[in-house]
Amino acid sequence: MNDLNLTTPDGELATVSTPVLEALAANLRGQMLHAGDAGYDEARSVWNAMIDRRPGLIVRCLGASDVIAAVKFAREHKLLVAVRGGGHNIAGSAVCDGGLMIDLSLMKSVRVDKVARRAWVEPGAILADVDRETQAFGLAVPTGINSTTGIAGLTLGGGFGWTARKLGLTIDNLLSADVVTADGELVRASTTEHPDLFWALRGGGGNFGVVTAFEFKLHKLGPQVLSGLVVHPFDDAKSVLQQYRKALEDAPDELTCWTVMRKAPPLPFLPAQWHWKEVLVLAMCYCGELEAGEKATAALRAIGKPIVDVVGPNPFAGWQTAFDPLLQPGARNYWKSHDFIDLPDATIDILDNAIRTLPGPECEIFIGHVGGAAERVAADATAFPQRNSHFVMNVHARWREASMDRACIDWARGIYEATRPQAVGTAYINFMPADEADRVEAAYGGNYARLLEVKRKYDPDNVFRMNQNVRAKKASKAA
């Protein structure tokens, strides 16, 4: 092993001799690789392949002891750090150039206690982890739609997906989580213990820390549930809208429809002419009973004609990997989001001829709807910002090519500004790429000032800067 030239935050070199790197790889149960070593490539490679980053020195960590030895490790040496959990984030700040990437995909363990309905997970489970292990137990927590997604991301942004309506967000359910703080020291954060960083982590990022366990309430649910596709001719797209916002004015909580419009790739049940062509799809997943599934969800399956309908009893865990195939790693993703109270008329323009110009066939528009169980909790309960009942919008474009970088990128920037006016200024930090350092406080609203004080408090160096990132400056001695 040779001396290492690595980066610092301010894009400085810092040398770190060969005895000094022996002697943290000797103090790790885990793997420490730097360019050149088997494995290095792949720890670097993230799920955007926009991103290609290359760290100056990888901790593959195997527990809480190799996270305080890495971050320790950070501080003393003035590096630049990025943390990974599963790698899915959007801005690829789980990757830094030239620093130090703390790597916890190795951190997999889901253990459940199915009589006190709770599960503690580490940082580098996906969803597709949690889901497997709690579903052998008919108990659930709430979580995102793509089971690759990792889950320490998806909680610290937030979390929502087909059961929010009815459980409330991933942090709804998070009750005590272990963190590295930015001194390198172990701490517990939860309602009675570091209660000011147990909010921070509810929404507020990867600012304050590094979570080497999360504690979650369980729920029962499944093993089956109504779920499916209902798909429609793009033709009929503003009328399908239309009705579905009406229709989702007297859903219950158990009932989440969400919408996708893009080119229909060649799924088994979508008859062969209609491949590649614009469709609107209506995704649906009913949280409860399957006669009552179907009862709540005939007004939505009634809109228009469709194409077909799928919809009908799937187990859970199946379901939530049911848009894997379409969002695999290795292609190039950019994505533009926006919070809505409600979807206008003057939204739904937009949508349709935004649909009707896809500078690609994997391109697409994605609306949620997140209220129910998820808007029952104060917007200063959390970090989290946006806890009214509202649509949330995520314009994917996902492309093969370099040679199409611009088109696919100012196809979703401008249906971004376009949609801009009717928006309320709130974003989903895990939706939010690279690019949007300038949205962060308007991301969080009210909540900001209080973020600040927390990341003052934790983290006043702003070690973790690789994120979304709330940047707080150290208090003047004066002050």
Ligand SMILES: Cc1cc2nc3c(=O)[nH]c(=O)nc-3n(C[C@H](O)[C@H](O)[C@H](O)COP(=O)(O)OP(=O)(O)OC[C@H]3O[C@@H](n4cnc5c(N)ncnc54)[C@H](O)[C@@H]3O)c2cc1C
The other form holds:
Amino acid sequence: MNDLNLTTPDGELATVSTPVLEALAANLRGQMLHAGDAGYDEARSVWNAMIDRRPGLIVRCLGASDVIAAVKFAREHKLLVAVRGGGHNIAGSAVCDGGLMIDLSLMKSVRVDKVARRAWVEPGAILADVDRETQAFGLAVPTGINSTTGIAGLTLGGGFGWTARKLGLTIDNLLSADVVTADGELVRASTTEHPDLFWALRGGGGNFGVVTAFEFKLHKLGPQVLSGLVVHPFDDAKSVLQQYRKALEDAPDELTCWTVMRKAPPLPFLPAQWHWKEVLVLAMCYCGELEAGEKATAALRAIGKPIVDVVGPNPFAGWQTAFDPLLQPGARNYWKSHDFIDLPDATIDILDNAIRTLPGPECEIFIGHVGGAAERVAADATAFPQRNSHFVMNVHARWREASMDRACIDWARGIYEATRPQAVGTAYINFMPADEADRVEAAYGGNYARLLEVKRKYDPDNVFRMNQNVRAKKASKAA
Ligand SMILES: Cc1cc2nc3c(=O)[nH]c(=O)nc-3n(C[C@H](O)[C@H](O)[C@H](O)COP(=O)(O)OP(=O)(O)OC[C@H]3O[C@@H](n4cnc5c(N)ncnc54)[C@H](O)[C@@H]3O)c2cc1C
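Previous: the form predicted on its own; requested now: the form predicted in complex with the named molecule:
And the full complex, kicking off with our chain again.
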């Protein structure tokens, strides 16, 4: 091993000598990697192929002691730090150029207490790991809709999917977290221990420390849920969206229905003449008895003249993977997102036009359906502010060739700008791309000032800055 020149938060270089690096490696249960080592490229790759960063050093942690060692090392040598959970973040904030990446992806344990209905989850677990272990006992914690997403980043940003309307956001089910703070101390955050930190962790992202374990409350769910897709020709989109909006006005908490608008992939249940034609998909899940689900979904399923209706009983853990094939890692991606209370006609018109002008076959617009139990938590009870939005639009520009960057990014930005007047103004930080650093304050609305206070207390030097950053001090060059 040679001396390494590593990047500081100010973009300067700090030389770390070979004996110092060897001492760190010797002190780890896990592994230390740098450029050229086997596994280095795999460890630095994230979901969004637009992100191609090369950390100077990667510490692949196996436990809290490795995280403590890595944080103390970074402090001592004044290094830029990135923290990687599942590596799914659109902004690519899990990886830094030149600095130290604290890689948690090998820490995947999920331990369930089926009697107490609690789960202890390590930060490298993905949603599939959590669903697998909890559903073995007919239990669940609400998470997101793509099973390869990391539980860590999803939870720290808020977390919602098919079950949030019934069971609350992921953070509403977080009971405690073990956190390595910026000074390398391990603390437990809960409503009784470091409650200010616990408040901020629930929506405030990776700003406050490295979470080494999450404790979640579990709920009975499934194992079968009524779920599936109803696919409509896109020519009917306006009318379908208006009826969708109406049908959801009185939806029970158990019912969640997202819309997906895109060119239809060649799904086996879809007649061949519809493959790669524009469609609108109503994707629904009922978190309750199957029979009650049939009744609750009837109004949605009666809308228009669908091409196909494949709603039926499915294992919950299986339904959680339904969108995985469309959301594989390796493509170039850029997202733009808004929160909406409702879906006004003006928004529907813009979406209609957007799908008729798709720049590529994988570009799509998702509209997440939230509210219900998630809405009944006060906006200042956790750092996550946008409790009263019923719809979260996420414009997914997704493509393969760098030559398509401009067209795809401009398409997403155009929809974002056009729909801005109807949007609430807050935003889900987990859907924000890297160029939205200036939007963080607005994203947190009335909770930003308190987040800043907690940041000043737990990370005054902004060690944890590779995230949707709550700036404790004046922004430095690398922030
Ligand atoms: C295909 C896809 C589908 C998605 N679907 C949903 C959805 O249905 N619902 C939803 O709510 N979100 C969804 N998301 C968004 C998702 O919640 C975020 O991308 C989230 O940041 C992913 O977490 P991660 O651990 O995989 O990411 P990473 O990229 O590893 O981390 C994200 C951020 O969290 C920080 N971080 C990670 N782990 C820790 C830790 N242990 N301690 C402190 N900081 C940490 C990182 O430094 C980084 O800033 C989706 C994302 C993708 C790409």
